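The data below hold one chain only, encoded as structure tokens and taken in the form predicted on its own.
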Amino acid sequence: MKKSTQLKLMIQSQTTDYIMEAHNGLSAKIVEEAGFKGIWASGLSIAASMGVRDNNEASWTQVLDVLEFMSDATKIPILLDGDTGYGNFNNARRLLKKLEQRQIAGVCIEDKLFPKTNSFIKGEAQPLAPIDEFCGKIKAMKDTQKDQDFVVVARVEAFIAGHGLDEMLKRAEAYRQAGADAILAHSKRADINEIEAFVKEWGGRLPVIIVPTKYYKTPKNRFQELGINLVIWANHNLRASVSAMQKISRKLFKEESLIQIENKITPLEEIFRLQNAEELQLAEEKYFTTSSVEKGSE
């Protein structure tokens, strides 16, 4: 089965499903070996792994160069984060044709300026585009993709930005009208009362997504309660990774000594295995002859 058409039968499906945010073709693997059915290409995870902000300081020519690894490595659908788009309507459906040809199965889009502002930086104004300039991006990217199953999802901002429950009804609606295929409502309060006013008010007219990274301490029975959709956990990898790297190296230029180290570690053999250097070495006994290494000395 097709990569998008996991993704939207996943989107689609009555059951509340989990993806795992990825920021590299490693961390992607490990994503699809944990057993979730898809992987959420996070885009502040992807700009902290280049050590830039979360402000399109990353081009997309270089997300999409990250994509390509993540989508080598898993057989499992990935959702991009798309920001705003990377630009207008004409950058947006220049991205969705190079997603397609790298066979990501969907993009998320969110309804704000660009370049884009991190949803939860504090202190930073969250200016939403126009809703009609946003309609047009959904559209033009619905008008470009060639696999009728390859998943555009609206992200809608208003909470964020401060607005009330009908400005986020307006947008969601108008961004259903323009073939959107899920809405993300977001959300930075500490509870879910945002998501749940929304998600009532709305009566299904299309799959809900979320991100609890702030309501975290929802049970998630409630949400399959709320019959949300998609669940992403979206940045955790990557803050995992960064906790563990810190940790170790402070050990290491403290004690300058790999003795209470190494048994603490990944072996270096779980990485080949993650790499799959095996593969390579098989290949090697069937193509790497004695024959081909003399020629490539002439």
Contents of the next structure:
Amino acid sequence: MKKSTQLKLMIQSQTTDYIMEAHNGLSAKIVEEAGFKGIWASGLSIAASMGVRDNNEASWTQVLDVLEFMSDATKIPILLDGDTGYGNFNNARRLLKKLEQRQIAGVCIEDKLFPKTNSFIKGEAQPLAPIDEFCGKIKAMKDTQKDQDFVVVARVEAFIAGHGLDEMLKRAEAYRQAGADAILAHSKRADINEIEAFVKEWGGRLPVIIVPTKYYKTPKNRFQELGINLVIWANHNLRASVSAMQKISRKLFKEESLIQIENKITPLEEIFRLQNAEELQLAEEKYFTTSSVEKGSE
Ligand code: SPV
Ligand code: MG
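Mind pulling up the form predicted together with sulfopyruvate next to the form predicted on its own we just looked at?
Now the full complex is given, and it begins with the chain already shown.
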């Protein structure tokens, strides 16, 4: 089944599904092997792994390059966190065209202004996009897609920017009418109350996606009870790897020896397995003839 179809079915199904953040080919593969049915290509995580801020400091084509590695390394669908679409409707529809060419399954765009800022940094100071402008962007993307199953998610930032339920519903409804396939309702509260209020009023007009980074204490059965279609674990591979790298770097700097290190980190063989090094060895046996080896060693 096409990756886009897999994502579309996952989002439309009544059960609550979960997807996990990845930010390069290796982490994408790790997410797939863990059993997840999809990958969140997080803007924050991709930017952070490049050593830059979540403010569109990395260009959209640099993000596209990362996505290509992620897509090549995996078979499960990738939903790109496409920020604001990197500009106006025209930039957004060109992004979509390039994503389809790389078998990316869907893109989520948020109703803020380019260049965006992460929702958890001074959210209330962030201006929202005019509703009609954002609707035009959604329409342009839906009109551009060649694969009818490619998913366009509209992310509503009204709660993040300090507005109430009315603004949230008004925006979500406008984006639904513009052709969005799902609504990502974002909240920075430490509880799920805002999201719960939204979901109850929304009444399942389109599938709902959430990112419970800040309301992480919510028990998982709440998501199902509320009829949430998709939950995104948005940055947890990045954060886990940062802790691990800080720990090992500090330890090695201090000890100047590998004796206490070697058995505590991933064996090299596991890295080779994740890279599928064995396939190349088999391919060499098949394609790299003895005479070419002899020539190469001369
Ligand atoms: C991301 O993962 O980059 C997101 C989610 O957009 S959040 O950081 O919660 O805004
Ligand atoms: Mg983001």
